[in-house]
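Consider the single chain below, provided in structure tokens and representing the form predicted alone.
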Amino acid sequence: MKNVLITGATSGIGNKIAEILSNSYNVFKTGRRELNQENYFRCDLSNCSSIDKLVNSAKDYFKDSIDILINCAGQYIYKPIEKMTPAETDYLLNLNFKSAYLLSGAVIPDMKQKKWGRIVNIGSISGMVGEGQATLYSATKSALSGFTRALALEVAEFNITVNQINPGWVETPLADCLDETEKQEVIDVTPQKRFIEPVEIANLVKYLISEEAKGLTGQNINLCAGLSIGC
């Protein structure tokens, strides 16, 4: 079985990815919650100094290297640019982008040695089309998109693929910040008139890390119920 490290795995999209992949892969999870599980390491990835400890904990659990990395950890802040604090700015940059960059750099050497690897980044449709009042969130997800394409090119000859999924509004605890009127507004501007379900993203991840998808790399896939094409 291949070994998978999933960040942001304690809730929402990451939790569903872990659930789906656990049937076919050795899964190691990380998140900020306290969980008493052998295949889990509590870690706040906005503190990038914890990344080496996370990677070493996963490798100790697997007794082997990490074959597949799913960068799912992220956070959303909705406020005007002039009201963003320096602490919030550093937090989003580290969590949404820098952690994925550093984790990828940490697992790539072993993947190159094995001449096999998969990296899937979970971005956002906001990084593709922009979102007012969420400029830094959009910027971090856009940066992740550019990183995905560049890294895919860099490691393609080693049979390592790197792809990104850009969800629209997803039925997760993040959507709970919306009241019923706001949820209806989201539905009204979404062509399919619905929220994406986490299982849809998890199943796409499962395909992207499979051998059937070995020719698919450097791609940004907008799984957004049509938000990227208009309303």
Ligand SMILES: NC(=O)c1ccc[n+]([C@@H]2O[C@H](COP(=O)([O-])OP(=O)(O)OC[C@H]3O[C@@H](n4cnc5c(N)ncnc54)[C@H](OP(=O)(O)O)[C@@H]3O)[C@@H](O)[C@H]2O)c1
Given for the second form:
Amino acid sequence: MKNVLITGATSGIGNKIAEILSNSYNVFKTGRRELNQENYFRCDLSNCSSIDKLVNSAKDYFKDSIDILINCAGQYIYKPIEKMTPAETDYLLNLNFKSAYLLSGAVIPDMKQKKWGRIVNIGSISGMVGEGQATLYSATKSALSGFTRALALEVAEFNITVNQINPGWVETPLADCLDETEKQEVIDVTPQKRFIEPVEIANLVKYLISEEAKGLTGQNINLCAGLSIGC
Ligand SMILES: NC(=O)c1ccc[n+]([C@@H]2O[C@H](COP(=O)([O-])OP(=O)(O)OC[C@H]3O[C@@H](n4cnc5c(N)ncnc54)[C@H](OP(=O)(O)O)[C@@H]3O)[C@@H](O)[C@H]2O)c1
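Okay, that was the form predicted alone. Show me the form predicted in complex with the ligand next.
Everything in the complex follows now, all chains and molecules, and the chain you saw is the first one.
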């Protein structure tokens, strides 16, 4: 069985990805909350010194290298640019972009050696179109999509694929920042008139990491109930 490391696996989308993949993969999870599980390492990914410790814990658990990396951890900050503090700015850049970049760099050498690997980044539709009041969130997700394309090129000849899923609004604790009126507004502006379910993202991840998807690389896939295609 292949070995998968999933960040942001304690809640929402990452939690569903872990649940779905655990039937056919060895899964190692990370998040910030306390969980007493053998296949779990608690760390704050906004702190870049966590990266090596996380990768080493996963490799100790697998007694082997990481074949598949799912970069899902992330947070959303909705406020005008002039209200963003330098500390919040560093925090979101580190968590939403830099941790995925550094983790990818940490797992690529083993993938190259095995001549097989899969990386899936969870972006956002806000990185594909702009989202006012979420400028840095949008920017981190745009950065991730540029990184996805560039890294896919860099590792293509090693049979390593790198892809990104850009969800629209998904029903998870992250979306609890919306009140009932705002949730209805999201439904009204979404062509399919609904939120995405975490299982839809998890099933696409399952396909992207499969052998069948070996020719799919460097792609940004908008799983957004039509939100990105206009109104
Ligand atoms: N929900 C949406 O509408 C939506 C839409 C587009 C994109 N996304 C993206 O999907 C991804 C997952 O979001 P979600 O909706 O599943 O949110 P969620 O339910 O709030 O889960 C976020 C996950 O990230 C982890 N996390 C947060 N801050 C962290 C930190 N500093 N260090 C390490 N882990 C941290 C959380 O762990 P703990 O809770 O244990 O701290 C949790 O496992 C994010 O990248 C988000 O940007 C979500």
